[in-house]
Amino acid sequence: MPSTWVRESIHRIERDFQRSADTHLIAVDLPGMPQVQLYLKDESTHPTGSLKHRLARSLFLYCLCNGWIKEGTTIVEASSGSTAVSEAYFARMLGLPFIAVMPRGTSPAKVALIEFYGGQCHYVDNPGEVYSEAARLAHARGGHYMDQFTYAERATDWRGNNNIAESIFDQMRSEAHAEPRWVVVGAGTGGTSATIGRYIRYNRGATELCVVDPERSVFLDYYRTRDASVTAEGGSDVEGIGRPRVEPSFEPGVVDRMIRVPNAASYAAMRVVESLVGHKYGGSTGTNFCGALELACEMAGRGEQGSIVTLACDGGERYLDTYYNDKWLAANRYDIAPHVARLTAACATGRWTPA
């Protein structure tokens, strides 16, 4: 039988869930494609401001029910930011110490949020070292390494139970094109794409899943070759998505299509999305929008009607010093102006011009 502390911890997490309304589904009109309706699932409205709130909640419940977390356990995670912010929130809720192992140069706003929730930040110079360093720290402190990259796809019940896929399809039920032609997501751990892809298949739907991949990420290469040993140098530069190695939670078999998106296009898309909906979102949202817009143009070109759903993963306020900062873009040699023009024209005309 679980201890009183474990039972109360699960109850605390469930109470927190009951206090949170579902996230919004925002209709985005594309002027040049009135027959294609785009929707943004706005995950920035979670208590910790991102899609990773769902993952952190699932991981904590999974670990508590497996007996891996007990009273006083130090929680350690390898994270570039948003997962760590959300896990720090739940660790504080349960009175547990939390350490985030992350690449040096992670968004200062995310670091501040982790520390706001009582977490500590432990930096590595090589992004590829986050896994081994997190495991080492957890062992040294007698704690638990959450390992989101391994457990993301199994910690969430993909058949339903309030996961993001069920939420999307419930909210779409009354729309003109209730069954989306495409759902478009990025992959960091691979947990979200696995959940949505499995849910679609379980419910025998006609919706297809497209995963977008930024530069210096290996998921697209793995999807094409099924070579799990493929690696890349450094990080993707789009926080939250893209990985330099194939993560255990990424399931290529549930993916119908993948699209590579240049980083400069992702950062440009952030500005275009803001012009369409009046809200700032992060880089991964820009990547998602690029993929969704390309698919919308393809549908319009074939004369198809339908809907596309993609994710707004977190708010843009976390990136005012980076992706929204022209000096940062110039210092990192990103010229977004041609992509802003290209994406704006695609919205207005329904014609896609490759980058």
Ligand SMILES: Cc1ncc(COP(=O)(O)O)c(C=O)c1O
Given for the second form:
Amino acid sequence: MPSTWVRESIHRIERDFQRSADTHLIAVDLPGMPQVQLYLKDESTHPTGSLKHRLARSLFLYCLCNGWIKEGTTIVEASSGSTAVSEAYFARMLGLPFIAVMPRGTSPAKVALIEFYGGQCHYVDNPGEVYSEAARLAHARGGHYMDQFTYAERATDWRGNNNIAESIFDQMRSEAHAEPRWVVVGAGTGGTSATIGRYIRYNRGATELCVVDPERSVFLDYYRTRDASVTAEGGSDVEGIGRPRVEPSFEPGVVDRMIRVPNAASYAAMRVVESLVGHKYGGSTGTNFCGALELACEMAGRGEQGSIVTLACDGGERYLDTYYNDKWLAANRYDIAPHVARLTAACATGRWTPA
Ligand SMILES: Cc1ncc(COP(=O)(O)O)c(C=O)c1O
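So the form predicted alone is up there; where is the form predicted together with the ligand?
Zooming out: every chain and molecule, the one shown earlier first.
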């Protein structure tokens, strides 16, 4: 029999969910391609500012119902930031200590948010060490390692229950092209793409799933070769997506296509998206937009009508010191000008110029 604390904790999370509204689906007109309607699922409007709010809620419920979290349990997570921000929020709600293990250099804005929700940040120099360090810390504290990379695909109900796919398809139902031709997302844990891919197949939809991958990430190579031992050096430099190892929650079997996106193009796309919708979003949103725009141009080139949905994963205010900072771009040798021109021309003409 679960304790009163466990039952009350589940109820507290459900009450918080009841108080929350779903995120918006924004229609984005592409002047050069009136026959292709693009939509941006704005996950930055969650209480903790990113798509990871859904995952954090699912992970806490999963661990409470598995008996892995009890009153006073210290929660530890390996995260580039967004998941840690959302988990710190739920840990505080349940009165639990929270430690986030992350690469040194994670955006100061995210560190401040984790600390705002009462979390503690623990740094590693090598991004590849976040997993072992988080497991070591949890063990040393008698706590629980949430391990989003392993459990993201398991903790999320891919058949429904207001997962991100159900929310998208529900919000699309009155649109001219209610069944999207493509859904385009990136992968960090792979949980979002696994959820959307499974949902489409479970509902026997015709929509195809495209996953975009930044530089220094293994997912595209793994998708092509299915060699799970492939690794990559250093971080992807697009926070939240791209991984140095194949993550257990990434499910290549539900992916119909993958596209590699240069980092400079992702940062350029952040500015193009801002010019189209008037809001700043993060790097992974730029990566998503590049993939969606390339597919839109292909459809326009074939004279195909239809819709494409992609994600705005988190807000741009977290990256004012990095991707939106010209000094940071120059210091990291990212020249975005040719990509801004290329992507803006594609929006205006429907013709795609490869990077
Ligand atoms: C900003 C951002 N975008 C995209 C993703 C990728 O989502 P997933 O882990 O579900 O693959 C993450 C994951 O951490 C993220 O933080």
